Structure formats: structure tokens, C-alpha cells
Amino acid sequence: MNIDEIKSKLNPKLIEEIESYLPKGTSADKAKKVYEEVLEEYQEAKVSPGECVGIITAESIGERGTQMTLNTFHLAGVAEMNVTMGLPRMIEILDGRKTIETPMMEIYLNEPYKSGKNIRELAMQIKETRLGEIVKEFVIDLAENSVAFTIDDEKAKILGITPSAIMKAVEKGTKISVKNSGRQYVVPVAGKDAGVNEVYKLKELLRNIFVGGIKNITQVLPIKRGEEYLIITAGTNLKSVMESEAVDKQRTISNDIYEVYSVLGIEAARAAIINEMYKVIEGQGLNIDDRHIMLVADMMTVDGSIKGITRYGIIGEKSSVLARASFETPIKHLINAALVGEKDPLNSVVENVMINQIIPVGTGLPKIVMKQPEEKK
């Protein structure tokens, strides 16, 4: 078999990888030997026709899942940053939940920040800042029905927040025009009949007005990993973070799969499901074959959107009536199928087990009809 015939039996990604690893000037005989060995490994790694890949994957993940400890939180290698791990995190991923318990990001940086220069200032600029964090004091004036506040100029300078940005944010948040006299800002209470309660409510409203940074990033923690510095965050806002010139867009990740999907697309969401599952499994000291995780991720993203392994996700969209009925709420599925005259082709495992037929996997897959010899009269 020549090298071109071997290449025709391999997929393009494998060929690309082989060629990237082969040193320049490799002789044709040596290259052929490498291709032959890769082809042999590739043929052995292929799944046999009729192999129950879904059931093996379910056993592989399920058995390890039952061994998993129920520790909800696990320190992500650094102090003060709790992240949901273990079984609760695995359930979160496989259910395809839109709201997760502890959203976080790992923000990788470009030079000079990844060498540690000005990383604290950058981290503080990424963190969302509320007005209360940069105000020295609030002064309530009950005679004038107004709230005045003084800005800590040093803090505002570090965070890159200008007086005009503060005025704009306050006016947007309160829908009231602000008076600025030097370093003091005065906000009157709207309405003539405003009482003490309204003044105190205005103070609390002012305290929580968003004035700078990136929304939803509630905590930041610069850490050193290997030779470079990166920023771990509590809270996630992938789109806004990626707009920064200081951020390495190719490596920055979020653990919120739906956010990855909305910003980077379904292929990135599939990769995020695989990576997040792998982190949980590795964090518990377990070992599951990568291909099993990949199969689950493929099932969750196969139609271009994220679907959890729930009755409303993948299970609810199975073509087989009996397979849907076997999971949860059987009567509902059977009645709906009967009303529209739905047919079940009995192509999978569950429905054939239910009606006591040979399942179409393994040795049950081939349909062999034997021709009986005719008896002589």
C-alpha cells in the first residue's frame, strides 16, 4: 500500500497532525512507516458496527458519578474563590442549566500584563464598581430633601473613573439631574411631597449605581500559573472582557456554557462542555475516557443549540414514542402520540426491550435470511 492509499483511509485532521510533527527532510520510507503505524492505531480505535456506545458511555460516567463525593464547593487552587465542583457541577453541566451557581472566568492576558506589570490595576478596572465603593461619605440633607456625596479621587483615578462618567451614571440610574460643586455631588429627591423615607431610599439607590468596570464581575483575583499571570473572576461577562486590548482572546474562558454559546457559537459551547466535564472528573481524581465525554457533548449540541439530558431537552426530542415514555411522564407521551397517530419505528434499544424484541445492536444488528434447501419429493 503506497502513502496516498494510506492517507485516503485517515481523516484530514490526523494527516495534518502527522505532517506537523514530521521533521523537515524526512525520507519517504520513514514517513510511510509513520503513516502505517498511525493507520494501524486508527483502525484499532474505531468503534465496531453495532457497538452500544451510548450505554457504555452511560455506564462509564454513571459508575464514576456514584463514586463522586457530594462536596459542593472546592477551592479553585487559590484563596477566597469558591467554585461549585463534584456531583452538583456535573448535574449543572449535563442538565444544560442556563443559570449556574458559581459563574467564573479565567482571563489570560497579553504583554506586559501577563508578566505581572500593572496587573492589580488592570484587575481593579475589570471588576464592576458601584458608586458606594468610591464614595468617601454620603450626607443626607432633610431640609433640602437631597443626598450629597464626596468622591475618593485616589480610588477613582486607579479605577479610571472620571467625574463626567460618575455624573452620567448617576443621572442615568436615578433619572434626576445632578449638581456638581467641586468635589461634592448633590442629588435632590424627585417630587415635592418627598419624605424622609424617599431620601434614604435615594441614598441606597445611589450606593448601588454601576459606575465603571465590567458588569457582573463581582470579584477579581490575579494569580500566577506557571510562568505567567492571569486573572480569575467571580461572575462572568465574556463579551465585554474580550473587548479589552489587554486580554488574550484565544485562551480566555468562562464556565458558563450558555454564555460561551451566545458569544462564540455552538462549536465553542461543545468544547466548553467537554472541558468543564473533564475539570470535574479530574478534580475528583477519577478517570473517564475522553470519547465518552465527547459523545455526551455531541448529543447536547448536535442540532446547533444546547439541550440538557432532561425530559425537556434531548429525551423530549427522541423520535421514538416508547423511548420518551420510558424516561418520565409516560402517560402524557402515549396520549399525545395516540392523538396524532404517531408511529414508532423501533430503531433503538429501549423500545425493543419494552416489547421484548431483539435489540438492533451488536449481534442483533445484522438481518440475515437463510435460504433453506428444498426437500426432494
The other form holds:
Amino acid sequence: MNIDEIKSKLNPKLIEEIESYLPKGTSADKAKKVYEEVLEEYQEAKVSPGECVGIITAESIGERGTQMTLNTFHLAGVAEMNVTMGLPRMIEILDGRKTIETPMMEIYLNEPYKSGKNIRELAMQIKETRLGEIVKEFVIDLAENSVAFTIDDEKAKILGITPSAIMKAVEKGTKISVKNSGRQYVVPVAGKDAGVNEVYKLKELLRNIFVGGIKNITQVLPIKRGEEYLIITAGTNLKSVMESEAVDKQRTISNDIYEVYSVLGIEAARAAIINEMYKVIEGQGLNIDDRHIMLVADMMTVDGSIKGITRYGIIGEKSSVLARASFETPIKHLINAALVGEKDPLNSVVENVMINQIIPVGTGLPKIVMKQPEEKK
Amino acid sequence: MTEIYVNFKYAGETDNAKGIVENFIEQRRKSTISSNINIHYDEDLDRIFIDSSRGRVRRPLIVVKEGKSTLTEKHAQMLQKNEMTWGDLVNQGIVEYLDAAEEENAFVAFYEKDLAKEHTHLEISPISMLGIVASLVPYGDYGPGARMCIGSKNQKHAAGFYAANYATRFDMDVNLLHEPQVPIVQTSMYDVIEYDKHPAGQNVVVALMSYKGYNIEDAIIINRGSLDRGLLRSTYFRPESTEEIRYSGGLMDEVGIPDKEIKGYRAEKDYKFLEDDGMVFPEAKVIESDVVIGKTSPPRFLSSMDEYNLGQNIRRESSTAIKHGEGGVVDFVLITESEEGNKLVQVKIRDQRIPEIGDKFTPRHYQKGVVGLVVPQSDMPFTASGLTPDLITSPHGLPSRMTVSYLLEMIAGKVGAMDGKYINGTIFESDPEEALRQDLARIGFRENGTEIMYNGETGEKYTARIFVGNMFYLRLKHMVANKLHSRARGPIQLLTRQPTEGRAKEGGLRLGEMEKDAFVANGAALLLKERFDSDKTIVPVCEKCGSMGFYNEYKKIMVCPVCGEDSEMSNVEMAYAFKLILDELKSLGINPKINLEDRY
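Rather than the form predicted on its own that you just supplied, could I have the structure of the form predicted together with the partner chain?
Let us now look at the entire complex, which starts with that chain.
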């Protein structure tokens, strides 16, 4: 085998890596020896045909999972936010849930924020702000049937919220025109015979009006990781955050896989599944080979959309009627199959176990093919 | 204003909460208010709760006034002379019962010597905080509380002397310990419950050491010599019974030796122990499938006329036989009447159980273990004085469980055995370890309880000194003889044609879903198929329409129920459970078809 032949059998990225490790001026002979060695190792590491990677993955994750349920613990008193961890988080990821329990983002920053300058202010600007948070006080005028409020200028300034923006937001949120006299804003209640109740309702409505920051981001926490500063948030809005100039778009990530999928695409979602799973496993002090997790992530994203490992997700996609029926809701699957006259080719493991035939994996895979000797005439 | 609630219902208010509570308690101690009522003042809520509802857990405490116990030496003397009763103490307000709520207001002293002015009550004995079984653990304060809780469960499973009239009783599934003993190390609870009248264990000599790995994982080694001398032997009793039931039409069951002609007649040898009255004779040694009570029943379906006309010999066999895997000696045969006035026959079977590998034993400290090996006395390690232990337990069970009480009982037991006295191991009031050690030294042992021992097989001296002592061991009712089970071939279920489940039905051991996964993961496809072959069947399948047919044995021809006799059919091997599910699908209105192809 010459060197090009060997190289054609290896991953280009691997070749690149080998090249970078080879000292300058290595002779072609020596380089070839290295490549040969690498190829041999590579072939060893390959999975053999008929190996049940799926079941081995399931067992590898499932067995570790049993240990996980027992050691769920909470970090008490640590200045981090409450995060779903352990088995609940794992189930969340694998089920491909659209809404997760604790959405979070890690916002990496560009200079100068990266080195910690003005990071608190930036964090405050990212956090979604409701009117109630920047208002000094609400005054209810029952005679005029109106609510007046004064803005805390200092707070508004830090958050970069201008009076006109407040006016706009309030008018949009209440659909009532607002009178502005200096620092005081007056909102009259719509309708002439509005009672006390309506005034109070208006006040509550005003309190909740979104005036600035990025929507859905309910908490921000600037932290220092290694040499650089970054912002951890509770609640996610990847798209809006990435629009900001201060944000490092390459590394900023959300733990909401569906959001990653809709903003960055399916490959990013696959990577997100792997990373999030890895975080859970690592957080529990377990050891599961990455390739098992990658296989799961591949299965979940293979058709371009995220499919959970549920009866609605990838199990519903199985081709075999019997395999689907053996998982959950058998009658539904059987009747639907009967309605369209579905055919089960018995290609996979579960079906063949059910009817007690040889399963097409492992030793059941190889078949002897013989050429029939021609009959002599 | 303080709100007052009676049995959690609002009853009124007061300005003088403390005064009301004090007055209430005083009246109760004077017996003007029933001693069954408790009062509790919650300062945080500023509410008074008076409770007389049923189901409260209450416990007695000695009343303390101004730092002095109201129970005096005088009372004690009167109690001893029977001039006073417990009821008098309660009525006089010397002892009062507190429930959990009122206890919140009380300040209870543990010992009399601790009494201070603030105390309101005094503990009668520290042991009163425990239940009966937990208080049986000697030196209980020298171990984790959790161990004591779990350990109490074990003690309840001990074989003992459960009833003095056991010989005439027909209890289901009971064990009786031969020659039970009173423990050397006791707690005060042993006197209270009169444990010496119904003991449940024996004092054995225990060595704490490893023995060739046969006592790993809490296993214990037993000395065969001790077993032959009757150590921890027990008898297992189980009754079999049957009733002569009356049926409509004047027909009834009949106890007697069944005729050979009846339906369901067993093998003749199964009836060999029956006497003329159809019952076994006492002291017969029976094994499984031996009939102990012969009985016949009238035919099941009287309405079918042809069977009715055949005459008398159509009765059914309905004898009671020894179940699979059981056996023993017939102890007692009882003929009596049931509640309905029918003849009732009960046969009690007794089975002597000598401890064997797999039987379960425990001391009183939750250190349960299973016999791992029975060693001839000649091979047991022996001490310098030639003594061989009855039991060897592993020291590895101790550090992680922290049952120091176990070690203390061994020392205490040794002292008690040598001095011929009982040792008090009551929790918080036990004989001190220091004194026990001094006693050991006085008797002539090493004061830490260890002894030099020699290998029983080679006679070599062990380098380590072995901790030896006397312990009270209990035999637990979980015995291998009741659990051992295996099967190669055997009965199958009618519906699925798969092996039955459970020991009683001589069932198979299931190779379950997860075990199946292990076969698949290993790629052992052919082995997996073979393992799941227990219900394999051969079904003729129609090549034309794909439906399952049958074989007409008479015409020697395969028949398709759709296409008829002349269709082309092939035999297909499949799991019977699969054939069954296809049939069930048909009942759902789904017609499954099997398309046949050549495999190669």
C-alpha cells in the first residue's frame, strides 16, 4: 500500500492532525510508517458489521441512569442559578421537549466586555425590564380615574431606556394615550364609568409592561470563567442576544435545543444535544463514552428535525408495525397499520424476537451464499 | 387574645393563655379532668390546642415539681408491696401521659440526677423511648439508630417458642426453635415482656474472623459439630386441610381412598399412606405429591345428561397432596367440623430443619447473614484451651455499619457465660464496658476479648489474635428449604404454552426483557432464539392467502380455513405467543397475513 492509498482510508481531519504532529523534515519512509500504524489502530477501533450499537448505547446510558436517580442532590447556597440537573434534565433532552424547565444561556462577550468592563451594565441591558422595575412610585388618582407614575431616572439611564421609549411601550401595551409632564406620566383609564377595580387593573397592567432589554431573559448573572467574563442568564432568547454587537456569536449558546435548532440549524442542535447530555453525565460523575451520546444525537436529528425518544418521536418512525406496537399503545399502532394494510418486512431485532426467528444482528447476520454447481448434462 | 381549639375546632378565646394551661394541667393531675385529654400551647401561633381525639400516640412521664421528682422512694415501696398500682400513680398526678403536641411544652429530664428547676417531667426509663422490639437490642446506644430500626424487623422474623400449645394448634407456616435459650446479655425489657417464657434464640460462641472466603458478604460459617449437637435447630409446621363441601342436589364431597376409575386418578403409589378412612396415619414420612387426605367430588357439570347416566364412577379426584418441593412427617391428624357444619380434615406436617447452607441467622444488632459453609469441628479454628467456635462471622461487616453494640455483646456475653450471670445491656443504662473488660481479665482472658487461635486444618497458630465471645443468635424464618427451586422441563400455561411462573407451580426462571437485551448486545442471535424456544410451534400457513391453517390428522392433509383443503401450504416455525397474538388481532377485526418467502 502506498501512502496515498493509506491516506484515502483516513479521515482528512485526522491526516491534518498527524501532519501537524510530524516534526519537520520527517522522511517519507518514516511518515509512511506512522500512517500505517494509525491506519491499523483506526481499523481496530471500527465497529464490526452486525454489532448492536443501538442496544449497547441504550444499556450504557440506561445502566448509568439507574445510579443517577439515587444521587440527585442540590447545590445549596452557591451563587449559581437553579438548574435542572441529573435524571430530569436527561429525560428532558432525550424526550426532545419543546419547553424545558430551566432555559439558560451562556453569553460570551467581545472586547471590552470580555475583560470585565461595564459588564454589570451590559447584563442589566440584556435582562428584560418591566415598567414596574424602573418606576419609583405609582400614584392612583381615584378622582380622575387615572394612574400616574414617576420613573427612576438613574435606573432608566443605566438600562438605556429613554422617556420616549417608555411612552411608546406604555401606549402600545395599554392602547391609551399617555400624558407626560416632566418626570411624571399620567395614564387615564379608558371608558367613562370605570370603577376602582379598573384603575387597579390598569396599575397591574402597567407594572408588567415590557420596556427594555431582551424578552424572556428573566435573570442575568455575570461571572468570571478563567480569564474572561461572561453572562449567564435564566431564560433564553438566542436570536435577539446574537443581534447585539457586544456578544461573541460563535460561542454564545442556549441550553434550549429547540431554540438552537430554529436559530442555528440542525447540526447545531445535534451538537447541543451532545453537549447538554455530556454536561449531565459529567455533573453526575459518570463515565459514558461520547460515541454513545453521539449515536443518540444522530438518531434524534437524522431527518433534519428534532425527534425525541418517545412514541411520538423516533419510535413512531420505526418501520416495523410489531416493533412500534411492542413499545407503547399497541392497539393504536396495530389498528392504524391495519387501516392502510401495512407490511412488516421483519427486518429488525424486536420483531424477530417476537416471532422467535433469528435476529439479523451478530451471529444471525452472516449467511452462506453458494453457487449451485452446474448440472452436467 | 389567644384562640382556643378543642379537637381542632374553634372553641373560644382567652387573655390568660398560660394560666388556663397551668390550671388545666393541675386539674388533670387532680383527676377532675380526664387524664386522656392533652393540652398544648403554641406560642408562635398564640393558640391553645386541647385534644382528646383517638389515635394519638402518648407516653407516660414522671411529673417533676420544682426540680424534684414527685415519684419518691415511698411510692416505690408501696408499689413493690402492691399497696399501690400504676393506675393510682396516674390518678394522683405522679405519672402523666403526654401526646406529641403537649410534649412540645414539656422539658423532660433524662436521668433523675440531671433534674434542674426548669424541668417539667422526668423520663421513667430511657428505654421507654423505644418500642418493644428495638428495646431488645443490648447496648443499643452503641450503634447507629437506623441499624436498630432495621434490625427490629429482623428480630420479628426469628423462630422461637411462639406458643406453648403449639402441638395442638394448626398455624400456617410457623417455625419452632428447638431448645431456645434466654440470652446472657439482656435489657430490662426482657423482664417486662417475660422473654424467658418465650425465648427465640440461642447463645453461641462466635469468632470474628475470615474463613477461606466462605464468609464474605455477611455470610457465616457454622460448626458441624455444633449442628450435630442441635444448635439452632427448628421445626417447620404447615397444615394441609380439606372440607367435605355440600353441593346442590344432595351431592357432597367424600373423604376416602379414591377408586381407580374416577376422573383424574393419580398414580397408585401416591395414595400409599392413606388408611381406610382416607387419611394419612401420624408419623408417616411424606414427600411431594404424596396424598395426605383422599377425597372425591361429584362431577362438575350435572346438566350434561350423558355423563349423568354413566353411573357412580364419574366422580372427580380432589385429594390434598403435599405440594411440590415440600415434605416432612405427619404430626397430627384432626377431624372436626367447619363453620358450615361440614366435615373438616386437617393434617399437620412437621419438618425438622437443621441449619444448612443458605439459611439465615442474625444477632440482635442487624448483622444478618446467611450460612456460607458448614465446617467439620475438626477443621474449625480452636483456641489455646481447645474451644472451637459455633459460628464464624466476618469482621468486614462491622466498620461500615458501625454496630459497636455487636462487639460489646460479645465481650459481655463472654463475661456472663464465665461468671454465670446475666449482663444488663439496657440502652443508656448498660453495664459499663470498663467493668466488663476488668471482669474478663479477672476471669483469665485478655481484657480486650481476643484470644490466640490455631488453624483447625494445619494446627498453625494464626498471627492475628481473634476476637471471640458469646452472642445471642436468632434463627430467621427464611430458609432455603422453602425457597430452593430449579426446573428443566415442567408444566406450561394453557393459554400461551409458556412455562408457568413461580416455585409453587414448578415454574421456570424468566429470561426477561433486559436479559434478552444482553443476548442481543452480544450478538448471540442463535443462542437467543434457542433460549426463547420454550413455546415454539409449527403452524401451517397458506401460501395463497397468508392465513394460518391446521393439520387434519385424519386425512393427513393441511387445511387453510379460507382457501380450503386443496391450497398450497407450508409449515412455519414460530413462537406460540406470536400465533396467539395473531389470533387475538383477528378478534380485534384485524386480519394479519403471513407472506411466505424463501429464506435463501
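Numbering follows the first chain given and starts at 1. In this text, the rigid core denotes the largest set of C-alpha atoms whose superposition between the two forms falls within 1.5 Å. Computed from a predicted model, the values in this text were never measured in an experiment.
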| query | finding |
| --- | --- |
| Core-aligned C-alpha movement of G364 between the two forms reaching 2 Å | no |
| Rigid core superposed: K13 CA moves 2 Å or more between the two forms | yes |
| K24 CA shift between the two forms in angstrom, with the core used for superposition | 5.4 |
